[in-house]
Every structure is written in structure tokens, then in C-alpha cells.
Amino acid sequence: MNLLSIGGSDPSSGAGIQSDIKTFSSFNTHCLTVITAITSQNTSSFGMIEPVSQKILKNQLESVISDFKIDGIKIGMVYNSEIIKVLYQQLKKFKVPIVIDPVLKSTTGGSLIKSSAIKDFREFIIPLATIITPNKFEVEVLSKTKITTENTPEKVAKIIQKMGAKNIIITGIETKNNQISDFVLEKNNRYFISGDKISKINHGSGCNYSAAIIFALAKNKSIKESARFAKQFTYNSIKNAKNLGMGIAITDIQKYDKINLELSDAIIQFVKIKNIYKNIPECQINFVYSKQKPKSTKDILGISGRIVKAGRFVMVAGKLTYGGSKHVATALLTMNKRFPQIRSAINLKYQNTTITKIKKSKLIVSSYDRSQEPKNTKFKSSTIEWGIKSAIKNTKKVSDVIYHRGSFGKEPMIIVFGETPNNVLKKILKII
């Protein structure tokens, strides 16, 4: 796959053209680049910008475009209107997803626009976007428009629909309870995407989401799917930013985990469900990702701790871990020995009404006994491995649902199988 960034180049690699490419490679995409101007920037400070020529722009934008096929297009600072005109006819009649992160001022201080260029900005740049990405200021500068109570997201990003973007999504709005939310404004749906807040001041993250959300739309993902792989991506940049300078800490970007991000993005949609609360057994649970063949429980991730309750509250407790999981993920191990397909896994509480659900879906359920458990196997790790073998032993298709009634000393457990973690999430709303 190949990727456009269309931006700045940034000295301390915080942000642009830089980050762009750390982000694509992390992604094993390969970056193409085309530099609208020269910034001056570190850590602490903000110094000079230079802008490139018309000529040269439209040089390398012919450059990469004849000799390229190009997936998908990220516009970053675009600073005065001769560059913006020269991107628009260019990319006018382009057929791939474009994102543009209109960014207005650096972390640092600095102006990447000229104030005379913003309402070509509008004009030419803000028609070319599958999504725009602005922030709470920058979507205020080019709506014209305070987000206050009266006027909601919903309202501004409508305005800057109006100008001709595709979706809108803006970032880093403020909410209750230690959260962060970013509105998604789409042609014929809206909604919030909530997430932890990290109180750190960084560079980089802007660029991290807008990155991550071309990446998404290019492998063909929907706009709400895009919006939250970006969130989870740009969340944990954030998380693991380091000080590699004297002023605010860089973003940094781990190699891409599929399986990782995959699961993160499952267990936060799970702990969302209304009343999940309610399907948490005494033993807690926990949800989990293979490799692909995996040999141990150590090629599977799940959480450390455990998806815990307090009350009606549900939170994850530990981190995601590889070997983090040993009860749910050896009942994945048993199962994908059988069924290689099946690579997600997820327990919940053992409930008549639950059961009765799933024997009235269309989803394929099986049980076993733990009475008729053999004693050798008995008060030892490798009890789920004989329950879930003798569950499966006499069937040719793939359970979607394995349950015990429990015994002495044993919790009874409902486990649900699935390919991937999205997978047993839409079992779990059927069964729920």
C-alpha cells in the first residue's frame, strides 16, 4: 500500500512529514511525501517557516503521481493560498479517500497558515476531504463559531459540511467522568467516540490520528471503524510519549500490532454494552486474541488483571499482555487446535436467561459436564482443556458458545468463540 503526506517538514520529527512516515512504516505502508514547507521547530520553540515554490510543488506532486498508484492522500500545513491552489487542482479529480488535518498553529507556538490563506483554505482544501480532523480551536477558526451549549459539535461540524467535506470528525472535545470525546459528523449519522483522557502535553498526536485514520479508510474500513482505530492509536502514542528534548514530550510510535490494537478496540466497545455489569461472574473476565497458530498461551493476548465490576461501574483492570490470560486462553488454545479459525474468546457469567437466548439464536452452542470431569484432571490447570475437548469431541462445526453448569468449588461459565474480537462481540449483543 502506498500512502501520501502532504505537509511540513519538522526538524525535531514531533510532527508532519516525520511523523508521517514513522506512522506509515509502523503500519509496513509505504510513505509517499510531499513537502509544502520548511519549519524551524523543536521541542520548546517555534523559529522560521519557508514555503516551497509553486514549481516545485507541482513537481513533486507530478513526480509521485506518474510513477505511484496511490491508496490514500493526508494534507497537513498547507501555509499560504499559492500552495493551496496548486494542491486542489492537482488532487480535484483524485478517486482515493483524502484526509486533511488542518493544522493551524504548532504545539509550540508557531502559525503554519497565514491568516489571508484560511478562507481559501475553506474554499479549496476543505471540499477535497473524506474527513476532516480539526480540533475544538481549529474547527472554532474555520466555522467561525464558538462550540458552546447552545452551539453544539453537531452544529458547527455542520457548517463546515456545508463547505464541502465529506465527514467531519473533531477531536479532543472535553466530557465528564475524565473523558475525552471526538464528534463524528457523517452524511447521515453523528455520534461520539469516548475515551481516557491522558493529561500530557505532546507533539505529535494531531498527526498520529489524522495518519491513522487514512490508513484505515485506504484497507477499506468504514468511517466509525476508522475513526476508532485512529482514537486507540493516538491514545497509546500518547500513553508512551517520551522527553527526547528540553520541552514538551514526542509522541511515540510502537510497532503496529493488529492483534493489539484489534483487542483494545473490542474491550472498549464490551465495557460499553448497556448493563454488561450484569454478565460478570465471580471469577471476573477476561478477553482474548491469538496469533495466528499459536503454540501456547503466550502467543494469545488478554488483560493481566481482568474486565472488572464495582457496583454498575465496569473497568478494565491490568494492561494487555501476551501469557496474560490463563483460564479463557487455554480454552482458546483447545479450541483453535480443533478449529484454526477461531482466535478470539471471551467468559461471561453463567445465567438460565443467557442460555435460553442462545439456544433461541442461530448461533451453534455446546456444553459439558464437569461432573464427569476425570479425577486426575480435577483441581488443576488443565480442567478447561478435557472440558472444552470433551464439548467439541463429537461435533464437526465450530461452537459459537461453550458452557458449564459448574461443581463443587467451580463456578458455572458461559465462554463465547469468535475469529476476532469484533466477531464475539456481535454474538454477545445476540445473547445479552
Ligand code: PXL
Given for the second form:
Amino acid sequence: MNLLSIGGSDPSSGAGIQSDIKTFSSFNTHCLTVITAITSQNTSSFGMIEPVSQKILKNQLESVISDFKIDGIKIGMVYNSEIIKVLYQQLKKFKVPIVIDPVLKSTTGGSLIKSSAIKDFREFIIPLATIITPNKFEVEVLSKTKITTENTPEKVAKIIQKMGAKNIIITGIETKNNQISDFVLEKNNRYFISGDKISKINHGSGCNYSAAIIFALAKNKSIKESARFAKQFTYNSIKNAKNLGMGIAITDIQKYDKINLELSDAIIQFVKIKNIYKNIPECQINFVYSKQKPKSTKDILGISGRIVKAGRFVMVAGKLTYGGSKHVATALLTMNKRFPQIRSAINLKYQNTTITKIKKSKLIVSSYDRSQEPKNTKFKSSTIEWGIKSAIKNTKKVSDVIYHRGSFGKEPMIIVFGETPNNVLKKILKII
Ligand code: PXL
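Could you output the structure for the form predicted together with this ligand, given that the previous block was the form predicted on its own?
What follows is the whole complex; the chain from before opens it.
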């Protein structure tokens, strides 16, 4: 995937183009860059700005557009009207998602746009936005409206929507109870997304948010999924921020965990399956994905809570954590010892209709009988380990599904195994 970042150079590499290169690379994505201005700044102070000429800006854009298939574009610092007009001319026909991060000021005090250019920013840049991601200050300047009890975030976001942006996310709009919330206005939907607040002044979090969200959009995630993803990504970057210079901390981008990415993608798809609530057992669901050659459940990523239902509504309670699952992770660990290619699993509610479908499908199924479980064996710490071992004892082929019918006081259960979470998902779709 190729993502294009258009913005200013920051020699401290905390924000701007340099920051986006780090973020996109962490997603194993190629970062194309078009520089609008060179800034001089460090973690304590902001120095000069020298915008590039229209000629070299246009030339940079043409050179990347003519050569690469571009999957998404992020626009950060634009600085003046000349730059704004070239961007508009070159990008207005573009059919890929565009995220606008309307940066006006740097945390260390520099002005990142000329005040004379704000009018053109409203007219030419805002209409390019699939999503625009202002903070409270930025949305107030762009809409010329202060957020108050009367002028709600929704009213103010609607002013920006009228200017032509499809979706608006006002970041860090509300803080209470140690939570910080973003307000999202879509075409026909509005909601807050909340998360834990970290009180750490930093350089880079705004850029991290907008870069993460264009990646998610380019991967075809919905606005809500993208906003959640970007919030979590930014939370981590702030949490890991480092004091590298003498001033404020610079956000840190950890190498992205592919296991985490694949499992979270699959979980998002799983909860969207129609009527999936019918397959959630009393003990709820865990969906797990293991590193290669796991030694213990600590090498297996799972949900620290569960996938739970409230009526027909299904949601993910908790975060993805290594060691987050005990039961399903132990089942996977046992399976993986015998069949090392099997690295993902999920538990589903036992239903006769599901078993009938499994038997009709070409999937390989085995089972065990919990009432046969020996008392005081070496497995006493883990019934599930005993169960999986006895189910696969005499099979040569990998089981796609293992089930048991329960016993007194024990809920029956189905576990689906696969090489990857996506592979598990495909099997689920065949049997529910
Ligand atoms: O974080 C906003 C931002 C974007 N782009 C450049 C910056 C900054 C903040 O300092 O310097 C080039």
C-alpha cells in the first residue's frame, strides 16, 4: 500500500512529514511525501518557516502521482494560499480517501498557516476531506464559532460539514472522569468515542492520529472503526512518548504488531456478522491469535475481557493483550503443540444446529466427553488441555472444530481452530 503525506518538514522528527514516515512504516506501508514548507524547530522552540514555491510543489505532486498507485492521502501543514491552490488543482479529481489535519499552530507556539490563508483553506482544502480532524481550537477558528453549551460540538461540526468536508472528528473535545472524547459527525450519524486520558504534553500526537486514520480508511474500514483505531494508536504513541530533547516529549511509534492487526481486523468483522449474538455462550467469547511457537498462554494474544452480548447487541469488552485469554488460549496451545501451523481459535455457543452444519460441511470435526475426564490426573489444572488432547489423540489431520456436550454444571462448547484469525472467520461463516 502507498500512502501520501503532504505537509511540512520538522527537523526534530516529532511531527510533520518525518512523523508520518514513521507511522506509515510501522504499518508496513510505503510513505510518499510532498513537502509544502521547511520549518526549523526543536522540542523547546519554533524557529523559521520557508514555504516551497508553487513550481516545486506541483512538480513533487506530479512526480508521485504519475508513478504510484496512491491508496490514501493525508494533508497536514499547508502554510499559504499559493500552496493551497496548487493542492486543490492537483487533488480535486482524486478518488482516494483524503484526511485533512488542519494544523494551525505547533505545540511550541509556531504558526503553521498564514492568517491570510485561512479563508482559502476553508474554500479549497476543507471540501477535499473524506475526514477532517481538527482539535477544539482548530474547529473554533475554522467555524468562527466557540463551542459552548448552546453551540454544541455537533452544531460546530455541522458548520465545517457545510463547507464540504464529508466527515468531521473533533479530537479531545471533552474531558471528564479521566476520559477524553472525540466527537464524530458522519453524514447521517454522530457519536462520541472515549478513552483514557494521559496528561502528557507532547509533540506529534495530532499527526499520529491523522496518519493512523488515513491508513485505516485506505484499508476500507468504516469511519467509526477508523476513528477507534486512530484513537488507540495515538493513545499508545503518547503513552510511550520519550524525552529525547530538552523540551517536551516526542510521541513514540512502536513497531506495529502484525498479530494484533490481523486479530483486531477479524474481531471487527466477527462482531458485524448478522445475528452473531445467537452464537455467544453464557461464558462469552474469546478470539485468540498466537505468536509462532508459543511457550505459554503469555505468547497468545486474546481479549482481556470478552466478546459479550447485551440482548442482540454484541460488543468487545476489554483490550487485546498477550495472556488475555486463559481458556481458549490453553485450547490453542494444546492444539499448536501437535499442529504448529494452527495459531488462532475462537469459542462459540454449542447448538445442535451448528453441529449439524459442521457435519455437513467439509470441515474436520472431533469431540470429547467431559464426563470421561479423569479425576486427579496431571491435567487437574486444566480440563481444557485434557479435552483437546483426548479429542485429537487419534486424529492424523488437523481438526477445524472441536466440541464437547458439557456435563453436570458445565456448559457445552464449540471451538473453531485455524491458521490465522481470517481463516477461523471463514470457517465460522460456513457453520453458523
Ligand atoms: O502537529 C502539527 C504539525 C504538523 N506539521 C508540522 C509541524 C507541526 C507541529 O509542530 O511542525 C511541520
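Heads up, when I say rigid core I mean the largest set of C-alphas that superpose within 1.5 Å between the two forms. Numbering follows the first chain given and starts at 1. Fair warning: this is a prediction, and the values are worked out from it, not measured in the lab.
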How about residue 343 - superposed on the rigid core, does its CA move between the two forms by 2 Å or more? yes
Using the rigid core as the reference frame, would you say residue 265 shifts its C-alpha by 2 Å or more between the two forms? yes
